[in-house]
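Shown next as structure tokens: one chain only, the form predicted alone.
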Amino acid sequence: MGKNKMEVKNLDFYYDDFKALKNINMPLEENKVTALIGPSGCGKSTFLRTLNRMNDLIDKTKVEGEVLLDGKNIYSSEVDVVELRKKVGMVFQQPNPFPKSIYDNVAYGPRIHGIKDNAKLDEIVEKSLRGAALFDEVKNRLNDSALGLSGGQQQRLCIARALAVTPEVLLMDEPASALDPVATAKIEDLIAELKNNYTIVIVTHNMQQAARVSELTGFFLMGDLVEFDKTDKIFENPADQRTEDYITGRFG
């Protein structure tokens, strides 16, 4: 086992009185892809959002337990949530580019964090677009609206936007579910590249995708983490009958 970038310990999460996550314990290894699978409504997206405190934006939610990033609890009162979300970036299910130019989408985060120098911004924009395998497709139209890109390009732009603030962890909530197979393959190839530099956690409904892109997999059911192990073990020889039933399509 490698070094843990994040570690979740005894995590419970509540929406008002409803307990959506129950005593979750999971290490997230550095420079690995961890996939979260399970039927709709099982808690995997809620869990993903606990990793950068996105659930803080929802009224009447409560967290118990710890989420450690480099050994420090992100729910500690000393944590600056803006800084946390810079370190733990997020890419959503639907591409959500801002109604601005391609360039301004990527430069948005660095500008908010105080970078004003145009040469530096140019460098960050190019590096981030290259990191998201998009630069060659858009380099001659950086001033065009991002809304003119295809769905797959928009999603890679959102990845570039996340990379521009130099995160350490990337959370991806079904990043390819709105895309066609060709665009999906590009996102999967990109994930394989990105894990060299980032720790990645991906929620996916697509079991084949989880098997293709991840080294570790967690299976969620009704707010419980039923099983967590190496991906090939989960898919070829799961320890829990419920995992096997889900993977072989008996429910879900």
Contents of the next structure:
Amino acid sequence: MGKNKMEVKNLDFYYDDFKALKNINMPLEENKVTALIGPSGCGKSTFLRTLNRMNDLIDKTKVEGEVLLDGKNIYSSEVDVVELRKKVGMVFQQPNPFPKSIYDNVAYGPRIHGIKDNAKLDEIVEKSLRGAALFDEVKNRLNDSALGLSGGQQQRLCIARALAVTPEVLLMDEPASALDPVATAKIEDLIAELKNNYTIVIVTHNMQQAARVSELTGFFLMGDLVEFDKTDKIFENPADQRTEDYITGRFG
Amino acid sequence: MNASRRNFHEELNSLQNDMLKMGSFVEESIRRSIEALKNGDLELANQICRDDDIIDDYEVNLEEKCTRLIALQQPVAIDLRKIIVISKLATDLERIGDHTCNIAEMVINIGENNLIKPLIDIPKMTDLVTKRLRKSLEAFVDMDIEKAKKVVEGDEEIDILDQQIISELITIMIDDPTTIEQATSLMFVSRFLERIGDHSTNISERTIYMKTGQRL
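Since the structure above is the form predicted alone, I would like to see how the form predicted in complex with the partner chain looks, so please show that one next.
Full assembly next; the chain just shown is listed first.
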């Protein structure tokens, strides 16, 4: 086992009275892709959002337990949430570029974090777009509106935007579910490339995708982490009957 | 469970049924080959070799169904292991079919000559071998690990019988060199039965893998 970039310990999560996550314990290995699978409503997206405190934005939610990033609890009072989300970036299901130019989309984060030097911004934008395997497709139209890009390009732009603030962990919530197979394959290739530099956690309903892109897989069911193991183990010979029933389509 | 997944599992069951039909046909073929030996029935021996085409068709048909299910359904875990194992079992059964044809060829070699000795151990071995094949397929269908393990353990009994038959035939050949040709054919029969037994062991080992994901 490699080093754990993050570690979730005895995590409970509540929406008001509803306990959405029950005593979750899960390490997230550095430079690995961890996939989270499970039926809708099982808690996997909720879990993903606990990793950069996105749930803080929802009223009447409560967190118990710890989420460690490099050994420090991200829920402790001295943590700056903006700094946390810089380190733990997120990419959503629907590509959500800002109604701005391609360039400004990527430069948005670094500008907020105080970078004003244009040469420096140019460098970050190019590096991020290259990191998201988009630069060659857009280099001649950086000042065009991001909304003119295809869905797959928009999603890679959102990944570039996340990379621009030099995160350490990338959370992806169904990043390819709105894309066609060609664009999906590009995102999957990109994930394989990105894991060399980032720790990636991906929520996906596409189990073949989980099998293709991840090294580790967690199966969630009704707020429980039923099974967490190496991806090949989960898909070849899962230990828990409920995991097997889910991945073979025997329930749901 | 949704309709298309239910459909998939029905197809998986039908795949298993096809494999069992092949198994019964092959089992019958073992019995008939020894029947032909006992009775010097050359017509039956020829028929067994012609029937090998039917067994080959079973195998091809099963393989194609396995390939199609993998391509269209992307099975995982137990479903995937089951399909892979059925595809391998089809090969084991096809090989058994080949061996029954090999036995039939020995029957044709012996021709209309009287047998040099009454057949005692070979029918006994045949009985054991067909029972083991049936048990190995039952263990597969019921996913019965204990039954599969018993089949694996029972292989030694067949090996002992094979050795016994061979040493008896050697004694006969030493006593009377004119028996060499037929005795050699009978030795081959014994060895083919022993090989058939090994395929039942394979089937059982694959069953254990299918159920547990572990190799024996």
